[in-house]
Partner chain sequence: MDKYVKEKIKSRAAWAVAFILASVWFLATVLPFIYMVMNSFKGQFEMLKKGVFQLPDSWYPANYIDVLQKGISSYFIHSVIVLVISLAILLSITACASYPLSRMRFKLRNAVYALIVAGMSIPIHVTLIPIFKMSTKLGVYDSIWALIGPYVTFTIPISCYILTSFMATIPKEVEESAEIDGCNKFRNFFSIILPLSKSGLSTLAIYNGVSIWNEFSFANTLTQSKRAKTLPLAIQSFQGEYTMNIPVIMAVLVLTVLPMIALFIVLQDKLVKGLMAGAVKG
Amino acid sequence: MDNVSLLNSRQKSTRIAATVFLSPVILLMLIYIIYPIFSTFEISLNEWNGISANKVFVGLENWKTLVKDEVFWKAFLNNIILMVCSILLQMPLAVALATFLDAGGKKVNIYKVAWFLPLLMSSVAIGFLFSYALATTGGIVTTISQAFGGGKVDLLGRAPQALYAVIFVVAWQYTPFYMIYFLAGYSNISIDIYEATIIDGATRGQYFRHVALPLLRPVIYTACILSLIGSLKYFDLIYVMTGGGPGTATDLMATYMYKMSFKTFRMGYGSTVAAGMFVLVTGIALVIQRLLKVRDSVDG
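How would this chain look by itself, in the form predicted on its own?
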């Protein structure tokens, strides 16, 4: 009986401690995550300029406009292109870099530091840097082209070149993040496994293809989900480099939402764009996660 009372007392103490420590986190989530989401959906039902105190309730009119908004769906398509290209560029390159660093050990630590530098830079700073580097007049690409007898190269002022130029810059900045992520995955693979495969006569390439890559698969799946979500809500670097231009060639859902909310002062419709973006991003992330789980279970 005493043991039961002691167990109940400990469980009660654990619940109290958990409540005390989790309460601040839950409160912050309610204030900065849950409330803004509900507030965004509420504002999307109104016509409002974001400044005046008067909101005009319009029901689902903003949502009806959004469904027919070609610019929004063009921005969504650009997000999809950015998502696919980011995964296809970043994942293989990051795996290759992580494999090189894992094989080299401490001898290649200088490369680890050098390759990680882009991630330490501000996205805004990188946006300004590449907007000058890729400029039609005086940019690096134009300078190289003219040095070999060519003309000026306009990468940011023409479609679709502008979108792919921005995708390249995004991949350049965020590949180091996934490199470190995969390097951490390598650290979870026991050195005994590598030594056993080498003793059995496997080459380094065979070890990577048949042992390391399958063991890294859960890490790669998670990295793909992170890249997917990040690509669908990307904003700052692209807005600094192109502002969504030329025209709407590089507009993303986030940049379009910003323009609607803070440039044309259509806060109600901007909130609708943000809410639509939330629904689409959440839906795509859940579908992809489900597909990856199904594929993992089939492969297993």
Contents of the next structure:
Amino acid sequence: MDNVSLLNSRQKSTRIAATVFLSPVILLMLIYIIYPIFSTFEISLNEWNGISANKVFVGLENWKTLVKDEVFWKAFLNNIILMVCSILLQMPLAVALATFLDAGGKKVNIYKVAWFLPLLMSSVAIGFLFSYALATTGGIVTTISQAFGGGKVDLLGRAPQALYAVIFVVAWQYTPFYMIYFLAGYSNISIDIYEATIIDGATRGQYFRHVALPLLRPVIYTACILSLIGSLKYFDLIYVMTGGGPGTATDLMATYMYKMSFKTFRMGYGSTVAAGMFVLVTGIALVIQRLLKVRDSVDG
Amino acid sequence: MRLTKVFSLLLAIVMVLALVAGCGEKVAPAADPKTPAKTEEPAPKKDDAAPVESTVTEDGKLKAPDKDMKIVLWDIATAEPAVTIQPAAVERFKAAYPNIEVDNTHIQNDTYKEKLVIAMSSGQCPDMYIHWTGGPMNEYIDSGFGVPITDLMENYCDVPFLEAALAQCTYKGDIYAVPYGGLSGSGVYYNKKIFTELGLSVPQTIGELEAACETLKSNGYIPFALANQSKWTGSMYFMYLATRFGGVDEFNKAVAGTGSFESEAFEFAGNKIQEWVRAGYFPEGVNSLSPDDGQDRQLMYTEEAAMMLHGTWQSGAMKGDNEEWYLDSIDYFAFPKLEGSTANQNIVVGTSVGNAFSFNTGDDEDLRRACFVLATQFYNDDTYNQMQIESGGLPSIEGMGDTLTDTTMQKVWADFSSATNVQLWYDQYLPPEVSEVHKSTSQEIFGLTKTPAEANKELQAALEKYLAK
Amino acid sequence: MDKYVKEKIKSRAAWAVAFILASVWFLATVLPFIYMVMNSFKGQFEMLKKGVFQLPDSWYPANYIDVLQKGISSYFIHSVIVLVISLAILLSITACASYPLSRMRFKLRNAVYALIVAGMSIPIHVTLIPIFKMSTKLGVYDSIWALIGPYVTFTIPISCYILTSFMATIPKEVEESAEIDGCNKFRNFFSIILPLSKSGLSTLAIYNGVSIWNEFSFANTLTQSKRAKTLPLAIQSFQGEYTMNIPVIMAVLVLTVLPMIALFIVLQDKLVKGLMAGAVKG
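Let's compare: the form predicted on its own is above, so bring in the form predicted together with its partner chain.
Let's see the whole complex now, leading with the same chain.
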């Protein structure tokens, strides 16, 4: 009896604490996120130009169009490509950079600041500089290709290389974020563990493989989920650097949605694209997260 | 793991709620203060508009009301030269009518349309706002965000706007907008020093143009500086070639549904472009070059390229970058004629109306009159027009050509005056969703990723889908 | 002995290779930045004619004078206020929320987690119209206060996500021993968990600070006059309908980025201090 009531009162205090701690966040998210999601789903059931007072309720008509919309699924595929490449490029690179910074300590601070710069630059500047750097004539890749006796390389004007070219620029821009994140992960590994490992005669490489990497794993998984979601709803540099072109070859779900909603007066359908995108992104994120957790139970 | 379940449950709830809300909403349409039912409002009848109380006019000139009021005005005058010229007109108006407050917001062009859509959808549409006529204007008016001003135009406007300009501001028989941004055409800017060096003369026909391109190419020059990442830049070649082949009618018929984008003229345009692409008349990687980053003008400035088919605003832009170089090196000719074509060969691709104002004043007659006075007597007055011309603009008003000093602008004006017709930019005229498709397919023609037949078929399909609605 | 020497050489060699690779990446990240700075000192014609990747003819700061005369300082002040308030709110409520999510078991935990993932997945462009409507109704439209709500909320999901996984790595025993000593959840949070989360919080401050500082869409939608505009909108004074002055825009962007670099240098020091915190807890 006593034990049960102790447990009960403990659960009760946990509930109270959880409610108090969580309420500001939940309140804000209800206002700014749940309400727009709800209104997006609602608009997706209408034929609406986005400005007129009369919406025409069409039920699931837009959704039927979406399921058959080749451009949308092409865009979705582009998002998947972006997602896979981003994770494969950014995660290993970021781990390597963070490991270097962690091992180097204060001596390599200058690298830390320099490596962080891409994240600070605005998409406008990045779009501008890279459209020159990747130009068919005089661009970096063309220059290298010509040095080896190759021809000019049109990176941004042709599919599919335009997509891959932008993927590299995106990786360049976002790797610093994961680098900082992993660095914080490193800082959470106690120095004692490091010292104990080294005293046991392990090399740095062994320490990294057998001690640091396993301890970093939850952080890396979280980073993968973040990168996954970020890639699936990505917009910026594609919009700036290719505008979805040539044709619609590099459109992403978000750029397609934007064009529908704000450029072509098809807000109803644009909202359907947005809602469809939301369902896909959330669904994929939850499934992948579940798969990762099955393999790894560190995260409570 | 229950996360996925929780999510699907939430999703289902949202969908159901949305469906319910959607059904319910049909009964009671959202009541935005200014917007509803305005479309049904009959235009103030033209016949009873003529004799007005004497307070309205002064020496036959329309006056803005003397009561206190406020005009919310949105324009895109963020940068030079517009930012000097346009707010000055508003200042003159405020000086003449101290009782009227003007809340003038300047919004950057690239984000303007998005901001306007957001404002309109939230019932916050400004009283007076800029647009580019064409498809979007029709959309705004159909949605109830513009009042007709035919009566005021006919009775109280002393500005002799070009016939074509007013036609462009007309929708379903009524005038809905006042032009103010000047007209713009398009033509070929060329480097006269390179032409002289190679002994080339200004090509009169497309055959001569191609011959010139060959000469330029064999001397190591890129014939055309084109940056087609933005898509509409390459569209100019498509429009000119189609128009030279089939005249304006070809396009008009296609849009009206009586003709087709799959007709010979558009086929010819597509084929010609691909022929030129294959012959190397355009820079390599043409679809990757961005006009926003200046990559087309760069080819002119480095003198790697000899010609650039572009909008006539480029005179002002190049002059702004380096006036000395511009006057030294650059001249302009109209797009050459097509030999053997029976179509009108003097058509200019462009617009008689760069920017126009529409008025979202609802039933407020005083407000409508105040906006109209501001748009016709302060924008479009002598001071305004003079400033516009000095900065490389061309007001859409008769007789403006006489005051021009810039030779390029004189040529543009002459083209416009002698042109029996103006072919409107497709992307400005077409309904926006069709326009997006046109820009895409035109870019794919340049990329050789679609045959002209495929591209035109896609465009035609998009148009038919739109017309079917 | 031999083995030790061998290891030493191997490790030297490894370091050498690492430094070379690190320097390559150093160039890749620094050069674009340098080009941005270089182009901000050119005239538009010079930049296009000579090429984007050439040194400017002279380092005359005309563009910067132009920018400063356009009154960039008010944009700057708005950005600073928005950033400071948003970050302060964000970090405190995120820390609060991540604590129960990472270290307590309660019924709705999964639902809240799903909400957070959903919050990360929402494309921001669909929220523009609803949030615009809300801001006009609340009367905060066209003031910097309109920005704080969205800025905080749209950085919450990712921040909670990161901090939750971060807090989850703090060993359970630390808290349990305190609980036996009679600490309640609130005391636990403030005296144990929060100090141990410092390096996580500074990561969040850095990342969210940068994204709030550079945020464009909400700023563009929710403000319209100079009394509310933030730095990312400052470049608009140099973008016309048909032309834009790229070098001046670069000058604006350079001025925008400098405070962030300073902030990073200060905060990354916190990251190192976080390392010390990790040492204590072991």
